[in-house]
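For reference, the chain that follows is the form predicted alone, supplied as C-alpha cells.
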Amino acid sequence: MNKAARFVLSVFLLLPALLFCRGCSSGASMSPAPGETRLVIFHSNDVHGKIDNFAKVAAILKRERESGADVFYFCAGDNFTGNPIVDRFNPPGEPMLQLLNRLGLDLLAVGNHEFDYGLAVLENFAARARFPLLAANIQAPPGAFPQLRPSVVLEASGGIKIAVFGLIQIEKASGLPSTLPERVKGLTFSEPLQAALEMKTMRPGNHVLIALTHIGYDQDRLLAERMPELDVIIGGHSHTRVDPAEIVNGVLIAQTGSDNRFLGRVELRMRDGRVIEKKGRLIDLRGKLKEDPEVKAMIDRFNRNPALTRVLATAPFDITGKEELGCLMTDAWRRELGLDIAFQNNGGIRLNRLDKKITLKDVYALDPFDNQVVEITMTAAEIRGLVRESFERGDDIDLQVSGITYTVRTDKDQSVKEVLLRGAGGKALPEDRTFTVGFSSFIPSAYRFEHKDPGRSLGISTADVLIHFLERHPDLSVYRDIRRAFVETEGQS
C-alpha cells in the first residue's frame, strides 16, 4: 500500500472516533460505564404562560425517555401571569395545568406568581395536578392547601433515592412573596435560606439532594456556599440564563432564563450510590425543532380565542421600553379616572414593546395581574417619600409617572440626597395642597411609604382602564422617547 493510500485509510478509520469526540462536548450525554446510572433532569422556570414551545419540550422529553435513561422533569415556579391565553382562560391557568400534566411534570416549586389568581384557584390547580407542589418555607393552617409539601423523595432505577425540597422567595420588607398580600392570606412564610438549612436532615439515607428553588440566582449561589450537602440547585425567579450550569462550592446551579425560550437539561452520573459527575446545559427552543403533534394540537386549541385579537388602537410607531409604556399606562389611569397623578412600578410593566396595532391580547400581556386602581390623597412630602422608597429598593428609577415629573439626586454611592417634584410647566409641586394619586394596588401593599389617607379601591382593574383609554383613540404619537423620571448623580454631568 502506497503512502497516499495509507493516509486515506487512516483518516477513514479515525473519522468515527473524531465524530464520537465531537459528541463528547459539554452538550453531549455522559455514557455510563457498567454498574453506573445516568439521571437526566429537564427543567423549566418562569414560563409565565408562554405555552407555544411546549410541543418542542414534549418531543425532547419523549426522545430522552425512550433512550433508557432515568428521566425527570422539574419546574422552578412562576407558570402564570404573562399570556392572556392562560391568564384569561376559565378557570385561570387551565391551559398550563393540562399541558404540564400531559408533559409528565414530576415536581413544581411554588413561585410568587403561582398566587396571582388567588389561593383558592391555586388550591384547585394543585388538587388536579399530577405532580406535587413544593415549598419548605410555606406553612399552611391545618387542613388548608393539603397538596403543598416541603419535600419529596423520588426513586430512580437501582433503588437510587432523589430527595428534593422547594423554596419560594419573600420580600424583606413584608416577609411575603411578590404578590398581593390578600392572595396569600392565611399562609406563613419563613426565610428561605434558613428553611433550606433545615433540610440537611434529608442528606443521610438519600443518594441525591436537590433544591428546587424560586429565590433568584444570587440567593442560589449563597445557598450553595452555605449548604455543600446539596448536589444540585435548579432555580428560578431572577430570569437568569445559566449556560452551561455552574459549579459553586461543589454544587451545580442551573436556571433557564424565562418565557419558555430554553429548556434546561441536568445530567448526573452515579456509581455506588454517589454522584461522580454532573453537568447542565440549555436547549434553545426558539429554532426549528421537532414538535409532538398531540401537544401541538392542544396548544393550537388554546390559542384560538378570537376575542383577544380585537384591535383597540393603532399607534404611528411601536411603543417601546418601560418609560414609554409606563407613561401610557399611567396617563390612561389619570385621565380616565380624573386623578392628579398616577404611578406604575416597572415590575408591573410586563412587555417591552407594543406593536403599532394594539390588541386586547397585548394589553392583557402588558398588564396581566388583574390589579385594581387604588386612589390615595397625598401631600407633596408624602409623594417625595414614595419616590425615595421606590428608588432605594434597587438604586434606580422604579416608578413611571403621569401628571408630574421627578428627579432623584444622589451622591456617588447612589444614596438619595434630594427628590425634586415638578408639576405643570416645570414648576415645583406645591407643598401646601394635596393630590389624588392613583396606583396599581400592588404598590400600596408592597412599598413602605408614609400616607395619612389609607386610600380606597376604585373598583376597576388597571388593564380595563387602559382598554377604555385606547378605545377613545388618543394621540399615541406623544409616547415617542417620552421620559418623566430622572436621576442626577453628584459629580456627573
Given for the second form:
Amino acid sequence: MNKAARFVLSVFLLLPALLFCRGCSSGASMSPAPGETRLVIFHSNDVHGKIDNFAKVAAILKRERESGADVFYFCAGDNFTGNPIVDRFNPPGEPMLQLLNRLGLDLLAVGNHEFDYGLAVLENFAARARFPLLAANIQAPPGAFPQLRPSVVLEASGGIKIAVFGLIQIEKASGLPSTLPERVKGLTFSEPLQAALEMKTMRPGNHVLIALTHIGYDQDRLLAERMPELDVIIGGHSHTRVDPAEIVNGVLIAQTGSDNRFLGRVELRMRDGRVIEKKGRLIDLRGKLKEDPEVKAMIDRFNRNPALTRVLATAPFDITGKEELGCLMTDAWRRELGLDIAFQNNGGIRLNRLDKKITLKDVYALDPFDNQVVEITMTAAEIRGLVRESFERGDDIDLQVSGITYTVRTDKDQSVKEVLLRGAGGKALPEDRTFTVGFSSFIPSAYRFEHKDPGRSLGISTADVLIHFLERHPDLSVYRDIRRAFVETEGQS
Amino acid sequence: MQVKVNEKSVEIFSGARVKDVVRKYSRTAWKQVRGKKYSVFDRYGHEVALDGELSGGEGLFVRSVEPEKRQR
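Given the form predicted alone above, I would also like to look at the protein as it appears in the form predicted together with the partner chain.
Following is the full complex, with the preceding chain placed first.
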C-alpha cells in the first residue's frame, strides 16, 4: 500500500475514534445503540460520616436502576471520622454500615480512616457488610480480615466482566497509611502504584478494568500515566472535586470531593465487549432533590441517637477557666499518646466552663475544630522559641501546657527577656536532649517558630483523645486553680 | 514534607491537611479562604476541600475564582 492510501485509510479508521473522544468527558448523556450496553457506576469517597444526603443518593440510584441500565455503586474509602453521630454510635460506624448496605453498595476501597476505630471494629464492619472491601496493597496474616480482597470481578448484563482492584495510600516515611500505627498492627502494606502494576494481569479476560483508589488525585494521575490498561480510576483521599471527570492517558479519573456533598456518576458505553465511550460528572447533592423516604427515616433515627448526651466522666466540681481546661486537654493528649509535653493555645479552648457531668457534646463544644494531634521532636531551645512566639502574639500567656511549667520574664513594656522551662520536680529542662511534644494541628501551622523536625500528624483528633482520656475516669479533682504558665514582669512582685 | 502553595514551598508536618498548609503559607490567604473569598485548587485546577489530606510534593493554588485548568 502506498503512502497516500495508508493516510486515507488511517483517517478513515481514526475518524470514529476522534468523534467518540469529543464526547468523552462532556456532560451529554449517552444513549446506547442497538447491540451496545450502558454501564453506570455511581461513586462516593471521603464521606466521613456525613450521612444526611444518603436519602438523595438512594433516590438517584433507584431511578437509574429502574431505567434498565447496569448500575453499580462504589465507594473509594474514608467513611468514618467527621460526624459524632456515626463515630460515637455503638458500635462505631454502625450508621454508615446500615446505610451502605441499604443503598446496595457494591464495593468499598479501604481508606486510611477505615482504621480509625481499630482493626477489630473494621473486621466486624466487614463481616456484616454486604459488599467486599478492596485493597491490593494490604496483606493480612492468614486467617485475619477474611473479607479483605485485592480485587473482584463483577458481572453486568450480556456477560460483561468488570474487574476492580483497590489501593490505599501509604506514607513514604512510615510505609503505613495515615493513621495510628497500632490500629494497623499485623497488616503489611506495599507501595500502591507497584501493587497496581501487578494487577495488569486482570486486563485479559475482563472487558473493563477499574482501579478504586484511596491514594489522592496526584497519585491517580500518575497511575493513569503508568497504566493505560485501565479504563477508569475512581479515587479518594485528597478530597478533590473532579467535575467533569478527566481523561489522562486514555484513563478516565473521577473523584467527588468530600463529605457527601456530591455523588459521582461514571457512564461507560460498551460494544463488542469493549469500552467505546466513557465520561463522568458530579451530581450536586446540596440542593433540593428527591429523597428516598425509607432511607430518610433511617437517617432521622440515627440523628436522634442520644449518644451525644452520654456522660463520659464526672468531676467533683465544674471545671472553669482556660488554664484548667487547657491543662485537662493537654494532660489527655500527653498521657494517652505517651508524649513528653503537650501544648494547647487558648483560642482552641472554646468553652470557659465544663459542667461536672462531662458529656460527648461538651467535649465537641470545648474542642470543635476537628484538629489533629501533631507530634514534633524538639529541643528545650526550640520550645522556648515557641513559648516566646506565643506570648508575643498577644503580650500574654497563650499556651496551656502539660509535662512542664514555664515562666515568661518580661520588662516593664512586656518585651520578653527570658523564657524558663521547668520539668519534673521544678528542675530546669535539660538542654542536651530532645522531647516529644504534642500540639493541636493549629499551632504548628499558625505559629511561626523554629523546629528542625517538621513533625507528623498522629492521625487522631484532639477531641477524640480527650474522650478516650475521660472514659478512663481520671482524677479530675486536680483541675481547680491549676497554673503551669506564669509571667514575671520586671519591677512587679 | 514539602507542599507548594502558589508556587512557594512550604515545609509542614506529614499528614497535614489543606487547611494546615494554607494557614502556614499565609495568614492573609487563610483569612480569605476562611471568609470564603478564596478557594483552594490543585495544580490541575480542581477545587480541593480544606480537610483534604496531602502528600509531599503536591501543589496548591489559593485563588479568588476557579482558574483555567492547568496542565503539568
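Positions refer to the first chain, counted from 1. Here the structure is a predicted model, which means the values were calculated and not measured. Basically, rigid core = biggest C-alpha set you can superpose within 1.5 Å across the two forms.
Colleague: Please determine whether the C-alpha atom of Ile460 is displaced by 2 Å or more between these two forms following superposition on the rigid core.
Modeller: It does, since the Ile460 C-alpha is displaced 2 Å or more between these two forms after the core fit.
Colleague: Cα of Phe317 displaced 2 Å or more between these two forms, core superposed?
Modeller: Yes, the C-alpha moves 2 Å or more.
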